[in-house]
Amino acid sequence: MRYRLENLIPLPMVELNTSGSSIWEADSFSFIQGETYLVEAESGKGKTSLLSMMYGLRKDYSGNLYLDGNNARHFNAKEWSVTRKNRVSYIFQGLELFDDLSALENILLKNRITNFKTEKQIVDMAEHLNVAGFLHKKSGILSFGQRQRMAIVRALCQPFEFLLADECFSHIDKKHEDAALKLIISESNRQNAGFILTSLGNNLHEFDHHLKL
């Protein structure tokens, strides 16, 4: 898979000074199947503009966003979803949990569109990130470093060929954080994925590509 931006900008930040983005000055860019991208840019920059357009949740932009040469403007729900289902998944900032569901509950939620997961490999994935304790606990009462973990582990729980996340370790300390990102990695590197984490700058160096926005 491969997502090609052609002088992609959101409406909102046509007229804002972008000098210097490796991605809105672009008059062409691609992200690439299988490469890690770190996005790093202050807040107000676009960072979840850009992954909610490659998510299709939102199409207020100039220029063109294509997937495999097929143009995302003109994908219809039907599309998007089978998209979402079994080709892209996508970290939240917000995290998208239900408060009243326990973490585990929230996790199988997902995994069963497409029992990509069993229950052992979740609580294995939650038990590398220090949260399986948690999984029989309301979402609603964890910390919300807990929830990003939870949330990881969720993303995780089904076919991909990107996965994009949002400031997906912004809550979450250095060892967590290095956990976290391992089990990331090789999880996409199982799939043959790509990986697109934006961030407030945290200075990984794990990735293939840096981008400043």
Contents of the next structure:
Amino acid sequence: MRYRLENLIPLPMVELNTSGSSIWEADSFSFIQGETYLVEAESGKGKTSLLSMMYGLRKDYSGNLYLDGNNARHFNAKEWSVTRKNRVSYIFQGLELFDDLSALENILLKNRITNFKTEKQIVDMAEHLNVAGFLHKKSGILSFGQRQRMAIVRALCQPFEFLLADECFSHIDKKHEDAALKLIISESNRQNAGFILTSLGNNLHEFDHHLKL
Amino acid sequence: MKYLFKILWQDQSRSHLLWAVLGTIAGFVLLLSGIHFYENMKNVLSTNKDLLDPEYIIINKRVNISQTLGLGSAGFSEKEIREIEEQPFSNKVDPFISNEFPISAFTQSKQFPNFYTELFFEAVPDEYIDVKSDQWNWSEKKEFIPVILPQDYLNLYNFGFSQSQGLPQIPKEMIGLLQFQVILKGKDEKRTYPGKIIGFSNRINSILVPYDFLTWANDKFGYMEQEDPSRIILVSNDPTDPAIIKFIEDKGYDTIREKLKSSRLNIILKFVLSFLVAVAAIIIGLAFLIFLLSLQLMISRSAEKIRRLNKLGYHHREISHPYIIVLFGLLMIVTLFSIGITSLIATKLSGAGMEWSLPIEEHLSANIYLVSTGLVMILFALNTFAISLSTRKLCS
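Okay, that was the form predicted alone. Show me the form predicted in complex with its partner chain next.
The complete assembly is shown below, putting the previous chain first.
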């Protein structure tokens, strides 16, 4: 799959100064499947907005956004739902976990849509991020860093052609960040997916593309 | 689905759903038992009348002072007769015909007291006559005129007149022995025929002769001006039809009320039933609103969670499923309980009916199952529609 952005900009940002942005200033910009992108910017430069538009959560933008040549503006609820089930996965900055469910239940809630992973694979991934011991705890009582890692595991429990991650390492220490990134990259490679990570700008990892918003 | 339930069913107050269920059950029970009661009372009415025996109704115009003064007509015009014929309850309609010449009769016999009287005859087609007799026919060669009198006349004579006058009572079977002469007086011809009473009618309150005879005699002797028939006989297959009595009253006609008692009772019954149905409809309507509002409340309480599920890739229809399943379950409970309670009422009613010797059915009719299934389906459809609408709105 390929994302193509044409003069895309969120409406609230139209009046703002976006000079120097490799996306908002570009007439046309493409995200290509199989490649990794790091989108760096300070707060308020539209990182979350960009991912939200690509995930169909925000529709207040000018310009156009194409998924494989199909204008996202014309997607209906069903098409977005199918896209979110099978083609694009998202690690939300706000995590969007259900506090009342256990961490495992939260992950299974996502996994059961496509039955993509076995429960064993899920536990393995959690172990990799050092949170397997918390899988049966209510997610509401976990620390933000632990919940962030649960959200990463959850996002990997579906087929995807793009993985959108919105500052998903903000509360994770360096050691676990490396492990999480490794897990994500290996899963993306396995699925031949594109990976877009937004970050405040202190990321040292190797990405195919470094973009500034 | 398990997790969806867990998420959407949390922090929900269930008491308003309970009230919705109780209210709907109450409305359903009222409606269903009303229908059951009505169906059975209708049966009771029609078993009192013989259902297979169509009702013969004789209609006349109400006599009023203008007719006494000779201003209005007491007869039915052709148009009025046609109008009666066109009523859905009329299976067959015929006017009475009467003599258009003077008639008198006298007796000369040793067994009976002698008398002389002016007389009238009326006739209706033979199929309306409830006296079966092979003597009921007419040809010019026939040696006597067969006559049918109302049963009431014989009763009046036997239990009133004869006793007070010291005359013998006459059994029905003996009446054929009573010989009398009938004088038919035409304009310039006068003929005397023997007459013979061949039976008594419970149905028609008149002095009847065969239709063939009267048409023949009117032809031969009649010289008076032909008047509109003053009485109409009609056959109705459903004498309980409330439309009969309504029509007769609206038109200012008259009939023997006793015969239409069941029609009148039916009107009352229908009135009571409509009242019951109206009350039941209000209750069901309110319960429906509670259902609707409860589900909407549940949905808006979970608005945030629904949006979150949608973000995870759940389609709004999938998110609606738990609500629809809960709705379905509650409506099943409503159906089972209301049919159960109505059955219980039917059993009690049947027991009570037995004491009054009213045959009330113990089991519910198919109609009741149909009505309740239909209503539940409507409730289900409307609520499902509302649920999908609001989850869809949250997800867009």
